[in-house]
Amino acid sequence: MLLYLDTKRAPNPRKLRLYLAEKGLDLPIKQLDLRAGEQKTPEFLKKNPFAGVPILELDDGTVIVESLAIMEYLEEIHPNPPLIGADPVTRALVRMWERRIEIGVYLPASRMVLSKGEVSEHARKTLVARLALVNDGLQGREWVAGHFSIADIMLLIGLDTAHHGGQFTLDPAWTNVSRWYERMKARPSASI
């Protein structure tokens, strides 16, 4: 087993990152520059034609693309500890939230900063009406799914993705967030 990342911390590659680091997994890693285009060889776009990171490519030659559909392979060969749920309630909830901040938050921050004029203040706008909801969602909660798991890894990487340029904080009035961003940011895996 290989897995294929960047040599920074672009989104999708930290998320599997911050996600191995949780589950203590040590996979062996070949580190791409994607600024040096080295995701664009034939040989890569071989295992992957939409030349982007991360990739997994089992011994069998099989390649799985995309951080979610890795996390989800790798959660079936090392359930513990579960980090997508360990029934089905469970499950559902983590992947409703994980989808909930990827759409809501990560895509927004993301909109936000690379983007201007706009199409970075209605981005904005969008991110600040969803952190408020996911705000709400943390009342009385640890962790955004009730239990740590990739939604928490998924808002890190969004509220990060925000913070980038300084240009962003949060909401003095979202306690909820702001309480639940420290927690993070203190956990081991959140350096990565």
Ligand SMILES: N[C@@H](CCC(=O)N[C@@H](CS)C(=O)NCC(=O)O)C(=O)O
The other form holds:
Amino acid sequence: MLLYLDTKRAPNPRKLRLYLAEKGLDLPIKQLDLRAGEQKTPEFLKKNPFAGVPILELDDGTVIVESLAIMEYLEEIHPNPPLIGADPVTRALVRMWERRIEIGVYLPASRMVLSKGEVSEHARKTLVARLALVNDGLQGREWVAGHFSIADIMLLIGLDTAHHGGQFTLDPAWTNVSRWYERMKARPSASI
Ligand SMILES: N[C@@H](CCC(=O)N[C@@H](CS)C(=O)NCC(=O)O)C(=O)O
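Given the form predicted on its own above, what does the protein look like in the form predicted in complex with the ligand?
Time for the whole complex; same chain goes first.
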């Protein structure tokens, strides 16, 4: 098994690094220099024509692409500690929040940071509206889906992306999100 990541802290490879740290998993890793275009070599494009990381290559040559699919696979072969949930209801709630946060927080945060003008402003509005709902969801909870999970990892990636470049601050009214962010940043994995 070989996990392809980046050399820096791009959001999706970082998500995998956080996941491995939280699981205590030590997989063989090959780092690609994305700035140098190593994800676009003919050899790598044969593995992932979408030219991105992370990807997981199994010993039989099977290539699994998409950070969520890779985490789901690793979770099945290494169920403990559970980061997607130990029972069907928890798993459903973790997946629900993970999707809501990738789509509602991370993707708008990324668009806000990478675009300009109206596109960036529209993304910021979406991000703010969704974070207000995440704040409500965190009421009375330490972690997004009750127990620590990949939904929390996704929220850290989303919030760190939003703060990239220093043009975003959390609304002080989002006390639950702010407290969650402090708790999350105190975990050793968050510094990865
Ligand atoms: N939806 C994919 C996104 C993967 C992705 O966008 N990876 C970026 C790094 S964050 C990448 O490899 N970019 C290189 C490129 O676009 O050339 C996932 O969750 O794995």
